[in-house]
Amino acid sequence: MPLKLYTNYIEDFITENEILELQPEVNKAHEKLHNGTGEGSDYLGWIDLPEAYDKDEFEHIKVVAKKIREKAEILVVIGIGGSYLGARAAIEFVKSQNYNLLCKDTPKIIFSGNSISSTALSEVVDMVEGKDFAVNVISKSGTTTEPAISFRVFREMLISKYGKDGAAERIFVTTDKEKGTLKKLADSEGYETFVVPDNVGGRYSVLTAVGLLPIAVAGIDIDKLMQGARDARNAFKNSDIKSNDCYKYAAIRNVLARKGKTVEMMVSYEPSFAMMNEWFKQLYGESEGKNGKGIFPASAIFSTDLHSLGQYIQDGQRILFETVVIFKKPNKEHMIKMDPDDVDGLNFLAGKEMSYVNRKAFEGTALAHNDGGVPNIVLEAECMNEYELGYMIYFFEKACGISGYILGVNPFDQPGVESYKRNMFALLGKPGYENEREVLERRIRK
């Protein structure tokens, strides 16, 4: 299996019934997702993505990225929440998260539209300047305020710098099928369009082709992504917790949250996992968290961060458990030389590995971890290649719907997302939102 649970590091505080006594409650969700029975029913799209994917869609993905490969030196990617951190994601896993210092023969590729930072937009300004660029603009009404802002910034740049029919060929969409305001302006302008399926909501859609385009501009291999996460989908269809590891992980969160271990940190020991980071805490953050409910998501890197939050995981409050994903084999080796003077004390390493120091202080960070409560589910992984990123994608995708009907919430919906929204339309002037505009100054005034 190329994704393995391994559940020796929470032995200490759960047992094997304890997960087991959950079958009831995951076969229950399981019904739920697989018969379109439970709340979000509308977005359940991505369960049979793997295999009901619109192929024709797919080889037009392919032939873009190649177009893209051929007349860009930088490719801006704009879009927020799910409809950019997937992609990143991707590119840093099966890449590297330099992938824009090392890249040669395909695009750097660039972020933007993620927040509303004029610094951060700015820079992405100076890096384009003088650059063939193209952009690929992604939202599904085309009116969210942050992707909105910078592609108005950058089709300006586009136009004025290849006129309106060049800009024209450099500009890909990915929008709603047939409406909206981004829609509306492809269709007019002339842009290439790509499909943010209705079924699949943002934080579930990196291999749409929200997430697929990008990655695919990357050179990283689509098909071997796909293939992936088509096996993830053919292991995980039955319900039995003893068998299905993915169904298990979703178990083992909701019995340790009942013990009142409510914070999930997601972890690895390589860097290149930063952004899958991000991407999960997305994808449980806003699926599970709401109703007074849900799992808080974090994060870290280790070793780096034992040198930061080390301490607070060893002997602060008792709330915390780790998911650690650990791969077999580095993507890179690199091997520790003997030195002469033994200036460092670290000759004992010499000859070894640096993926075994990585491995050992993997063990004895788990084994501390335990010692001071902390339970640790383990994720191991071959290597960090793209079958692997597309089963790991399905796997989390999963275990995120079966435990967020463990929960008791509607895993597809965010409702509190909005809550921000309307205030700082109010606050801004957008037409409609006057009334709402003066009680919230009153209040910033109070």
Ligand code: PA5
Given for the second form:
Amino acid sequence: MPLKLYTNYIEDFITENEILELQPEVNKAHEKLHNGTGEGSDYLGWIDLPEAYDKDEFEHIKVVAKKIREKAEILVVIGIGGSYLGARAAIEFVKSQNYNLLCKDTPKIIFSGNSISSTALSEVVDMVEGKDFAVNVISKSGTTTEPAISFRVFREMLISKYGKDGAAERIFVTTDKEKGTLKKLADSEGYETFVVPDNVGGRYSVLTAVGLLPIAVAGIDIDKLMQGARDARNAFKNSDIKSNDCYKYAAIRNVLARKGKTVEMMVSYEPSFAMMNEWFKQLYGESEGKNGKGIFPASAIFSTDLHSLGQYIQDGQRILFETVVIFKKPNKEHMIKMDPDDVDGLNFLAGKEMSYVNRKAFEGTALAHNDGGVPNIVLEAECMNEYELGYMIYFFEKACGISGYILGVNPFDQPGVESYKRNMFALLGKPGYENEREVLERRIRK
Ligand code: PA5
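Could the form predicted in complex with the named molecule be shown next, to go alongside the form predicted on its own?
Following is the full complex, with the preceding chain placed first.
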């Protein structure tokens, strides 16, 4: 079994019976997902995606990824939120958080358009200056401000460097199949396009061209990734909590939340999991945080953050639970050597592998946090490869859908995201927002 759920570090806080009592609610959530009878049912395409993906486009992604690998030293991936986090998380998970420093036969991959920072944008401009680069701009709506600002800059750079036709060979657009300004521009300029399916929302889109193109450019085997997701889809098809770890995880989160544990910290002992934490936070935050409900998604990398957040986790407000993702094998092992002088007193570790030390750090921390009142859900995977990643992505997506319906929210919309945009556009003087502008400016002056 690729990803296994362990409950031994939650036993002091909830009983197996309390989890099983949620079976009727899990059944209802399962029916909503599988029969499309719940809110947000227009966005359930991700459920069958690992089987029912567009095979022609999938092959086309591989062809284009190869072309980009051959032509470009750098791929600039422009996108934000669901059009950014999955690809970056996958590349760092399978390759490394230091991918750009370590890659040899594949292009560097630099992410842009995920903020409105002029410093961040200018730094990427400096990095591609004088280099052969290509751009993959990703936006389902095709109208999002952050990537649009960034795309203006890199499109202009490509046109002035290679001319309009040369730029068209280096710009790849992932967007809606027919709507949006990006699609219109791509069609008029002859940019190659990839589709974000209508029925897959941004944060559930990593297994579409949104994630797959950059992931494939990084030299990651997307067939194995989809195989992992396919196996997870088959493993988590039935609604019985006893045999479905994905649904059990969703149930446990809700039982803990009802007992006042309303903050979930996603934790890993592997630094290359840091962007998976960010992907998880978007998936769960945007899916569950609405109507005054939701478990707040936080994250940490241990043991790093035990030296910063550790105090709070051990001893602060008792509202936390942790979900710890551990791996049986590290991607690279390191044996600790004997030091004849033993100046640091660490010779008792000589001959031990670092992964063993990391494991003991996890076990000791889980027990300490349990003593401090923090339940730990544990998810164990074999290693950090494509297959395990595909399996894990599907696990978290499905658990999110189930958990959101148990919470009583629509897990597939994000109405709250619009509020900041309205205010920002009004303050920037965008046509159509004149009325709001005056009111907002008065509030700012106060
Ligand atoms: O999950 C979501 O829907 C959002 O986070 C979007 O992915 C994000 O806002 C970017 O939207 P778009 O792809 O339309 O540019």
